[in-house]
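First comes one chain, alone, set out as structure tokens in the form predicted on its own.
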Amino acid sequence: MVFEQAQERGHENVVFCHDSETGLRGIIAIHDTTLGPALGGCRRWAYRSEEEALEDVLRLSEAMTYKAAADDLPMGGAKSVIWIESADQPATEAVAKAMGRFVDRLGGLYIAAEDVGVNTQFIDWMATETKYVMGGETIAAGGDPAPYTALGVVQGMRGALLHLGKPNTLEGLTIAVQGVGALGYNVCKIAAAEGAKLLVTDIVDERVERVVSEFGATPVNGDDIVEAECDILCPCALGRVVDANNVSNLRCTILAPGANNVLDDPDEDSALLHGAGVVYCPDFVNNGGGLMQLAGLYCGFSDEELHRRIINIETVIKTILDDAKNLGSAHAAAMAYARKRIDAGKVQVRTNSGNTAATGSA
């Protein structure tokens, strides 16, 4: 089942980890290196099977490989899971070091970085095992991606703004926010700051009265969010939220995720996005300010560069969207996008290839 599921995505490698002190089990999963070595974030998660963690981390890896591909980056695609028992598992910093001696042993092909249930001090209890590790704050560089994902999300919301010939502005939008954790949080920040009304859910009521209490934002029920009416729909929790039982159903102008994999079926879903009449950012060019952040630290870009990238996103979405009125979807154009820059630099490393094998025979 393992070889077929990655042989279908395209996988280059996947590594079952276990380590029998800690009793760490963790999946990573390296998609294409084609561009570079392979970043990607480390996810904690409470599965309900084997099945589900390897069909997570395979959808999130091959996820990365197009996320830095439309991002302009030097770098592949991939993701690690671990799997715990229970959502409440404290994080303990041996298994971190476990897992971090894991990435090592791969000597860079993955670089992993901070995901769901990982925080920055993981990060830097990884770091202490190995050098290949972004995202902590006393030995990794990066700190929390937060902030810069956030700040992506929203200039994807602009774009999309753009692409329907309106001011690319918050000022007086509703903005229904599901999931305000690190991420959501930043993007209420930046909307609130612009005079936009904020609808939130969270399955942590703490954080909802947190938003509610800096930003005035309205409480919805966690199941009627998705189908809130809106001018904006921001998922920011885990993926899967829009299927295609639930399109006709949704009452936003645009869905600008800043989760992962927010459809079921980014083919299928997406297509039905577009035939009613639902703007779709495609999440992995609209969340990608994080990776850039990440990648732009490890690569050695400018404070400038990097802020450069991120706020560009907006001209991304914008060019992506402007491309699906003739592709079908908006996940059509974005893998479209992220191809011809995946494709070209296949060609090059078969240029270089022959160039090489030219100069030994010689």
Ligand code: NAD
Given for the second form:
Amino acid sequence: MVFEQAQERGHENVVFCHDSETGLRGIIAIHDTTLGPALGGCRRWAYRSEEEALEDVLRLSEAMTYKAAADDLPMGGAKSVIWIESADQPATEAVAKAMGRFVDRLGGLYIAAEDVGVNTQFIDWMATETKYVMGGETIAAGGDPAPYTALGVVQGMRGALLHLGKPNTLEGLTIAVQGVGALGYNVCKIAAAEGAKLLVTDIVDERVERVVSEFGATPVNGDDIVEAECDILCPCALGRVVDANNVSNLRCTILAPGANNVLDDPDEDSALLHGAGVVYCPDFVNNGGGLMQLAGLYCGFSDEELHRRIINIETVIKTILDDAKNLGSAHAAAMAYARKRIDAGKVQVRTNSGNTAATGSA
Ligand code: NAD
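Write the structure block of the form predicted in complex with the named molecule for the protein whose form predicted on its own appears above.
Every component of the complex follows; first up is the chain already shown.
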């Protein structure tokens, strides 16, 4: 079953990790390292079965390959999961350390980071056992990625505006932001400084009040924001915000997500958006700024290089959206863009190994 799934999705390694002392049950899935070592989050989740945990780690790690490739990073895709008994099971230092030791054994092929159920403390505990972990606060480098992600999301908006033949400024535009937590707040901050009008919602009232008082945002009731009349809709809360049932109700020109998995069915819904004339910035490209920051720290990018790469999201999104005209949807164009980079990497690897062999036999 594991080989079948790995064959179907193209995984390189699937490592099952068990630690008798702590009871840790983990799986590390390395999907593709053509472009470089694979960076991806470590998720702690109360799966109903081993099959469910395996399915999740295979699906998530595959997505990371395309995300890193589309974000023009010299990195591959991987992810790990820790299968816990129940959602309220405490995250312990002993389990984090055990997981850190398993990550360390892979010698840098996989670099772990935060994901659902794993916070910066857990990452720092892991980091006592391995240097191949990012996103902590005291031991592992990283910190809060939201400002970097937000900058990238805004750059994606600019790319979409350029694609539409408009100036790449947010001045005077109405931007609806769903969820004003770490990411949404930072998107509002940049957009307000540029003179955008903000419509906002959040299930936590104080977060709405903060952006109303700091940026003059207008509050909108709950899910109404998805169908609010605006230039740009920017979901920064949950996944699956747009599906086949509500595409025709959207009243935005551009859908520029910060949230992951914003479409219920990326292939189908992206084509529906295309047909409905809504310009969709593919989520995994648009929100790549945070990954770029972690990858940048790992790869040793200078601050200037990191900034240049995040700013470049504008050009990447415009290129993808221009390509989408022929490919039928922005999601298809983003996948094609990522695959092209991976295929070019494979040719490079083959060429290099060919050269090595030639040198060796001379
Ligand atoms: P966060 O928890 O800080 O903020 C999420 C906000 O959404 C919270 O304020 C929450 O109250 C609100 N929210 C939840 N359900 C809501 C609903 N139904 N309606 C309105 N608001 C709702 O998380 P974040 O770091 O800001 O991340 C937001 C999303 O962006 C997540 O999907 C995350 O995976 C994705 N993302 C974040 C980053 C990053 O750098 N923070 C990077 C890539 C992707």
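Here, rigid core means the biggest group of C-alpha atoms that superpose within 1.5 Å across both forms. Positions refer to the first chain, counted from 1. Note that the coordinates shown come from a computational prediction; the quantities given were computed from them, not determined experimentally.
After superposition on the rigid core, displacement of the C-alpha of residue 275 between the two forms stays below 2 Å.
When two forms of a protein are overlaid on their rigid core, residues whose CA moves 2 Å or more are considered shifted, and residue 293 is not one of them between the two forms.
Comparing the forms between the two forms, the C-alpha position of residue 45 differs by 2 angstroms or more, with the core used for superposition.
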